[in-house]
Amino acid sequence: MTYEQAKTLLAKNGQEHVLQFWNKLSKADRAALLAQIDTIDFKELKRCASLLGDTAAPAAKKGKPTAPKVAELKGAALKKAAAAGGKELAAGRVGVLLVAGGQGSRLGYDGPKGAYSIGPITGSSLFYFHARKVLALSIKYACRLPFYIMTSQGNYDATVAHFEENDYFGLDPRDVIFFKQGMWPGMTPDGKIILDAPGHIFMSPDGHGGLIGALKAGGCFADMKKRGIKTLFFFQVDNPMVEIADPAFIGLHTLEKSEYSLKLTAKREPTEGLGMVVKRDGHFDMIEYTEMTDEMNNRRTKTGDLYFKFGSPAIHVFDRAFLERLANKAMPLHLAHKKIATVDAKGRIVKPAAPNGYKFEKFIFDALPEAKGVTCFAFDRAEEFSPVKNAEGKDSPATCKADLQAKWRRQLAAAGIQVAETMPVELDPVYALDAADIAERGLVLRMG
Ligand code: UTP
């Protein structure tokens, strides 16, 4: 893009101020600014600007929500689902989708969150546990299990480097596909793009819902089709307890002919920060925890259970064709009011004391109302969910390491091996995904 083209485009969209410091910029800064402008979808930017005056919570605008039916599979039904999922895996029709483009600001780690060390003994990273599970499954089901990893523009290189430095954790690099999500410019309340330096537009990742557009832009749908992938297991980078491509979950999704399936867990307390799947006006939808009223959080059934009992930790299964269909639709945008560094009229950087601008994000669960079939599947949090969100306290590395070790101790105990509470424990997923694997292979101890 040339300066003249950028100038015309910005003027047409009321954003001329973006070039106000042009004469003071170095050659390199000028090129970088033009490249940034070139990435902006001005039609989408208009859509962002049109939301700025609209402060009503999206949930308040729709119909009356009710709790959905949640499958709690046991015994023969669970076995049947697991067998159906196993068949899909063995046939090579399953792919794994990881969203790892977040900024991890609560954890405060300087690097991609996936590279964060979580192994209690080896210090292995979150990515290690995910990748080793993918490898374990591909061995167990004698299949290729492509692993699609979405990064942000900012953490792409460091993410790829982490995999390279670790020999892809044993995976075939041809089956690990990295792709980048999009970025949005931040905006002032009156719809102006924010400059955070004289030659630089403030941009932030477009949210985990950016996945759908990024899959298309990154050529991943085409790759999936070539491989014959029909079903995608989706998860977040911060939960090393996740049962990747759980055959029962994949199987239930397939048997129910769903387009979108969700694993849900009973909330720890009524106000726990998990999204709530609801039905309204004949559609499924997600209510963010920040939009749940006190009455909704505390509503009880006749038996005293929470009415809105099951929350979503973002463990999903999608039909590939469903996501591909959505890639041609504009997804809803969510606004976050934030403190964003900016520049004054002289180009000096100003750090605001109060929120001064908006970031825009898309959320993956906004796909819910579009799905032709939705299945909700209950799971036991102690076995599958302990995210690393905060540096300390709840959902921190300390709680996650304790939960991981408690799970491994239970698996070892079920295979007849008791491990003292005081002894650190860690299992490589390739060695064992569950107690049955341990029983089959016997125990290999690594001390220290
Ligand atoms: P979170 O909502 O926990 O956000 O992301 P975060 O950025 O990782 O952490 P905080 O809020 O700054 O502390 C949930 C999942 O969605 C991914 C994250 O990488 C994580 O796996 N994500 C989030 C993206 O891939 N892109 C985004 O733009 C946002």
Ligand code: UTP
Contents of the next structure:
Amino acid sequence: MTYEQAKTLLAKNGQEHVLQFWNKLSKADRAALLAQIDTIDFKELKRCASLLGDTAAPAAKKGKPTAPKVAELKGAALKKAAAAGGKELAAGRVGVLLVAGGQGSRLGYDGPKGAYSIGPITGSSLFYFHARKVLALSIKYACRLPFYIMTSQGNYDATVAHFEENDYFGLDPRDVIFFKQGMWPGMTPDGKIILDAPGHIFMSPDGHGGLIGALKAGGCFADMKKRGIKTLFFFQVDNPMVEIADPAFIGLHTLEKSEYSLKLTAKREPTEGLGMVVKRDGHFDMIEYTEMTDEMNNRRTKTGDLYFKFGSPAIHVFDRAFLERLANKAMPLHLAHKKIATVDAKGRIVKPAAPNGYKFEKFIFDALPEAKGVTCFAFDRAEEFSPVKNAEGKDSPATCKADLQAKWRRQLAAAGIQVAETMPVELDPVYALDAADIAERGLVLRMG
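The form predicted together with the named molecule done, now the form predicted alone:
For this one, just the chain is written down, with no partner chains and no other molecules.
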């Protein structure tokens, strides 16, 4: 993009101020600013701007929310689903999709969150445990299991470097596909793009719902079609407990002919910060935990259970064709009023004391009402969910390491091997994904 092209485009969209410091910029800064402008979808930007200035409360969604049916599979039903999922894996029709755009700043770590050390003994990263599970499944089912990893603009290079430095954790590099999340400019309340430096537009990620557009832009849908991928397992980087491409989950999704399936877990307390899947007028929807009323949080069934019992930790399965269909539709936008550094008329950087601008995001669960078939599958939190979100307290590295080790000890005990509670333990997923693997292959254990 040339300066004249940028000037014309910005003028057409009422954003001429973006070039106001052009004459003061270095050659490198000019090139970088033009590159930023070239990435902006001004049609989408106009849609973002149309939401600004509306101080009215959002219209309430129609229909009374009710709790959905949640499958709690056991015995023969669980075996049937697992067998169906195993067949899909062995046939090479499954792909794995990881959302890993975050930084580890909240954990005091300078780098991609996925590179954060979580191994109780080895200090291995979150990426290590995810990648080794993908490798274990590809070995177990004798298949190529493509691993699609969505990064952000800011952590793409560091994420790729982490995989390269660790020899892709044993995976074939051809089966690890990195792509970048979309970025949107921040805007003032009157719809102007925010500059956070004289030659730089403030940009923020477009949310996990931006995944769909990023898959298309990154050529991932084309890659999936070429490979014959029909089903995608989706998860977030901060949960090393996740059972990646769980055959029973994949199988239930396939047997139910769903387009969108979700794993749900019982909330540990009524107000836990998990989204709630509900039904409204025959359609599925997600209510964010911040939108749950006290009455909804504490409503009980006749047996005393929470009525809205199961929350979503963002573990999903999608039909590829469903996501491709959505790539051609405009998903809902969500606004966040934030403090955003900006520049004054002289180009001096100003850090505001109060929120002064807006970020825009898309949420993946906004795809729920569009799905022709939705399945909810209950899972045991102790086995599959212990995220690393906070430096201390709940959902911290300390709680995650304790939960990981408790799971490994249960697997070892089920295989007839007792490990003292005081002895640290760590299992490589490639050697054992579960107790059956331990019993079949013998013990390969790291103890400290």
